[in-house]
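Coming up is one lone chain in structure tokens, specifically the form predicted on its own.
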Amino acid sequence: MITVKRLHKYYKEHHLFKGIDLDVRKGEAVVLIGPSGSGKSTFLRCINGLEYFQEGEIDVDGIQLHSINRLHPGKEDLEIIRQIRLKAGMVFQQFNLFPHMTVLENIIESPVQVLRMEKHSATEQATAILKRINMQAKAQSFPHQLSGGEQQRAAIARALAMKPEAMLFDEPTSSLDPEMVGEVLSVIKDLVNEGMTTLIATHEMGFAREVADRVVVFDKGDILETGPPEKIFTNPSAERTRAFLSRILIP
């Protein structure tokens, strides 16, 4: 389903990946962890396009990604990156709801003047997406009248209404309050459950082991190790691994 070769990302000096290579299976749940500042976020951000990298190639469900000049980016360019974020929905640390529409305005927005869709259908595949999250009490709530849990829950339905293949969730419960985060947890663990392809970076390390069906293990730009929860998290191969999960007091 995502398939990651070679990939080199630089920052000016700074060489964060070199040449890391990652394959994702349809309806697999890989949980990438690792410290702050490890490369997770932005190895999501490489896929769904909202970052460029400099050598190597991205494939997501047939659709390729190269290096691409950030400066002046082709047309041909940004189409495959408008084609990827059909194939994979994103969800952020902050919520990135518009304040001035309501929840299901939110959420009917991109399949409406993206994908085109009648609004009366858009409206009623929402309604059932609000339902199935149990958030559709919410439907006309602004931005501001919600929780930060009910925030995160509504973008996450607003990536699903664009049917997408499948998910990345970059830390989607740093931002929240203690007590929001089982909340947000609970839908993304109904999606994995349910068979959609995802890649999660979280420091959640208990979601981790309960939902991965494979772990990917960053540092310092590198993939240190992979493997089903259990390994990486009773027998880690990487001594960097045992020392960045001796740290979080893993029981």
Contents of the next structure:
Amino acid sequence: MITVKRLHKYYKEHHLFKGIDLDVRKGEAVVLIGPSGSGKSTFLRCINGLEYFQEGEIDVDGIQLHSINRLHPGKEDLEIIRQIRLKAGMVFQQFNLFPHMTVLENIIESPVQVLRMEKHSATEQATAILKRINMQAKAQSFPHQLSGGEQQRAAIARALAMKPEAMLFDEPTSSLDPEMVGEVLSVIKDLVNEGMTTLIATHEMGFAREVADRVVVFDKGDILETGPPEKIFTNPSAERTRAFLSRILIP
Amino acid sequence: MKRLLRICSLVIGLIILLSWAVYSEPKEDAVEKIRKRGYILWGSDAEGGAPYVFPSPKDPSRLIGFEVDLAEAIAHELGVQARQSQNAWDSLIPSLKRGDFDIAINGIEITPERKQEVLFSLPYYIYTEQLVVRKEETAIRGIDNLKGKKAGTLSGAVAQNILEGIGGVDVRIYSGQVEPYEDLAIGRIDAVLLDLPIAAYYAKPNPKLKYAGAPVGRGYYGIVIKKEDEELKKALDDILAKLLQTGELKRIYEKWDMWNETQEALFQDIKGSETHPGIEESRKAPLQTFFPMLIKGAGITIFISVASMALAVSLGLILTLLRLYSRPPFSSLATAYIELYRGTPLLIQLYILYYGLPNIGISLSPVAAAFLGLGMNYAAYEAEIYRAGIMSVPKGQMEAASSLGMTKTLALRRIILPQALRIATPGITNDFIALFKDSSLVSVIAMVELTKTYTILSASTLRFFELGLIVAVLYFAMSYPLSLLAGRLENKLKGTA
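Next, report the structure of the form predicted in complex with the partner chain; the form predicted on its own has already been given.
Now the complete complex, all chains and molecules, led by this one.
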């Protein structure tokens, strides 16, 4: 479903990704863990075209993206990125709901404007999604009237309304108060259980252990190791993984 | 973007429409053209004041003065109506050359320099210069006593040459004919030398002032005609000769108390007995007689402000979008435009638009020049306000919109601009208030709006204080509701932020 090959990314002089690979199967839930600044967010953003990369190639459900001239991206490149974004929805750490629109308007905006859906069917669909995440009462609220957890759930609903093949979660609970983390994670968990292909960058190790089919450990732009959660969390093969886990898991 | 395009084309259409609104067709016998049109358009500056052309104290919306009478007499002979076109005195000749009106009659002296630029009719009045001093003055009995004294006069007038020719006189140059007498009365200067008609109207009735000695110098007022309008000059000369023979001219001058022996050189005989309204009457006229004119001026101020602001907000948006999102040649052009318009005075921009462009063949009507001048200037400021608004929308908004499959244009239109506009609204409202007051600057390009109405009225009545208060109240009454609106918008934004 998502294939990344020999990905290289430079920030000016700094060589962040030195040719990393990853293959995500359809229906698989892959969780990216690792210290802050290890590159897991940037990795997700490369897949979604929010960051450009210098070498390598990314394939999302058959659509291939190559390296792009960051300053002058061509029209065709931008269209490829847009097609990829239609395949892979993205949820951000900061929610990024549109503050001038209600929750419902946030959700139907792109289906109507981009997919050219009829407004009433987009509204029906949005209502169904909101019902599923138990937010139908907040349809007419503006983002600033919601709690952080509700905002993030609305943002997930907004991405789902585009009927993506895969979902990318970029630290979806990192800016939430602790008591709201659970409600967001449970929505993501439901999605995984329904068979959605998901890539999740997170610091929630318990959650990673619970939902992941596979855990990918990032450090300094490298993938240290990949494996099923039981193995990574109980018997990691890389020394740096062990060091990282021992720092954050206080058993 | 479609809506933007529509606004853009609307604005451009409006510009073209206004630009051609007042435009004279070339190459046609001027006399024929005037007859066909049914009126002769004569330029003058009502701010110059009495007794030439000034608002009637009884009905300030009507202009009176000996030149009004003269223009009407001429029009009558031509078989047409006379219509006055308001224009600052300094620029009467440039405006005539641009074709803003057919002729200019406004105490314009016939000089060799001017004759190189335009045609003059036969002289219609011989003027002399009258020295005026304070009542108690004893030392100054004529211009010979002026050495070492402070003497006031008008810029560019023959009197200025006379004063400077004496040597040793501290010559003070004024731009209006009221102010030198005011300064003389309160002792800022010692004497005023000005054309006799001016002295007759402003100084003679003033109990604090008196004439000193006999009139000096001699010059001729002539009607100014465009160089190419030979036919018109001939027609005007014939008419002046006829008015002279019938005694019509003399009647006019006697009515305005301007008749003196000097004029005998031009005319002979006959006495009339019409009287003219003096400055005392102007001073006593009830204030409400000025209201219709002031309200009309305020209306023009509102019209020009609203129209220019509409141009400013739409052009400003286009400039910002070009500056932020277009490729190099266009983005740097937009930046250059903004910097250029913010970095030069509005007054200079207006002068260039109105008096400068005709040199390269583009002649804008006063309304078009005012609309474009104010609008294009404020567009630069609005562009910066929009840019600040756009910059303050978090980066995540564009990312979220893009990740939902929106193109950049769609994201701008649906997500970024609506948020940026809300942030920019209080700033734009504040600028509207500023533009409102800056609109008074367009009086320099022959727009008679509220401020110009004020200066015209107060120059003929000397009621700077009362009229000034009324005008200030009018401006305030127009801008205060906008302030309230700006405040409310700001509060509303705070509530939803």
